[in-house]
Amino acid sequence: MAEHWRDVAERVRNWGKWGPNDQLGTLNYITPEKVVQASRLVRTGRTIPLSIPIDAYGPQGAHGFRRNPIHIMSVDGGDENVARHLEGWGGSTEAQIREFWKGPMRFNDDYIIMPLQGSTQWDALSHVYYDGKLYNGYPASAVNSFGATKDSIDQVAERGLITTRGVLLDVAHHRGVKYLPPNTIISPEDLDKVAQAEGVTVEAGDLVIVRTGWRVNFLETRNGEEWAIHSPGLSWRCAEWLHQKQAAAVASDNIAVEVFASELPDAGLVFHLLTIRDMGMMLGEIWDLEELSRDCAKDGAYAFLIAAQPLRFSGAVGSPVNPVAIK
């Protein structure tokens, strides 16, 4: 069973196909010409945010490698009358703020403690391997205690590269439930039911958005742990499906798109090698698909403007991303 993937790793390898040095794999897809042809969609101007609030009650938890982020406030409204205390003490920083505090104006100040794939957010290339390569022939080792040399998320945020048109395969609605139940696999075949049945197709250079329905069972079940071993998602085999469209990137409202149970337990998360080590294909997770869904039942418009430009953290295999469907 292993060796079938390999075949399949074999028949979407994009490296090379875009130069020697290409970081952005199939981020190539979105040409100036594809940017124009999707701004086209914008009718009424309307805004519909995809991402969830960044704070303590995500789905990542408290423990693990990964932890819900953590806000900080360094100055705040407590602090108003502080300077009166700070006279004679302290250093630098406390004789700044007696300074400040002479006239009428406070401010406030904060911090965010997270891992860069702790809420909504992008993988980069740089995120996942095997067989000792990253994506384009790059070796595992180009990823350091100093950061990703190559393959990193600067490299696709310093182009600004991710807006694009947005397609919406909304699998929960097409089968009329709230949410997909838990571990269910979704194919290729459910992929084209759901744009044939939507009346929307596939085209080179879109950001492919899956909705499972997943992140309302996490706001009714607030389980994280459960919420991620039991995510329903994408077929490993949907990567040959994206390779054919020439998507741009795919994204979905689970924690890894693909379902988080493996259909092949040696291999483990099969759909992440074949997409991003091979494909080049960034993934977006824990997205909020729910009124975007909402939206496009009523107006029956599948297809629409998006932005989801990742943040530029130097070196970072991963990002969080605000998306904004514009239609």
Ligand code: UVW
Contents of the next structure:
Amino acid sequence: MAEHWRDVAERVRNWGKWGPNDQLGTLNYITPEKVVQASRLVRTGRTIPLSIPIDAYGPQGAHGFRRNPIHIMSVDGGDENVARHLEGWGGSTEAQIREFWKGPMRFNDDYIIMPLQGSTQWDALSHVYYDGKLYNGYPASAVNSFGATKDSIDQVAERGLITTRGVLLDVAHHRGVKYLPPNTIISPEDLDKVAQAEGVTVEAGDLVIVRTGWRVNFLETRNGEEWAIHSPGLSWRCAEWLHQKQAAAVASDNIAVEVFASELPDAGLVFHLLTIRDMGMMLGEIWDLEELSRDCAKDGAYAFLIAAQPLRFSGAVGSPVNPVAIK
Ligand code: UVW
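Based on the form predicted alone presented above, generate the structure block for the form predicted in complex with acetylphosphate.
Everything in the complex follows now, all chains and molecules, and the chain you saw is the first one.
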């Protein structure tokens, strides 16, 4: 009889471990010494970006609350000769533009409108909760119409985290497939096997990156709905594995890091609950691990320096990120 997830939750809960006011959770494992150790992994200076393009052609849009990013130009080349139309029109900004436009300088400006969970992203510790509590025991009501007043993404961004040792556990490559079949559940034992085959160990403060190959599935099908709901990923039991390793964070190339068709449908996405709410571990989702996979297969170096800073959105429960692996 499998153990109840609530018993595991009791064991992995890190509340109070870094003090009653902590809002960083397992990122506390990234010490200055850890950053120095990780920086020693850099050998060639090769940089590998791990984000998908932020545009209208991503995997979102299959449901109402997350759309693909919308990019809008607010000043563009059509405004090259706009000054002649601003004579006697608008306010002081337009008057200033008229002045600027007397010289050769022109500029372009733009906006992006997107859900913060709509692309390659970090889930902040305020992203999920249960039983009315967030990570470190803060009440769920701390996230309200003013934003997340606790456990928000800017807590992390303000400190310049996350730079550490990244470890790629390439499950799809290990199994010799382009991508894992739909709904594949990756167990803790699978992670051990992959790590052993790659000759790498997961250490305290590491960012663990699990590749399912599911990015390729999306590029082949362009079917965001199928991509999301049949996404392979980690078993909820991997939360305790990450807890024991003292990993700082975990990321993957799928929608939720964990397998989306929940193993425990009555409880929902239990890996989310255990990692984010109990352990205080951020999840990185929708990362593009294809180039990194090829590179690691070529040089056999599955550990590297990684920098994956969230943006400093005040009170936000997540952030887009352009993670970069540096070898
Ligand atoms: C949910 O599933 C609620 O969010 P995500 O997978 O983006 O963390």
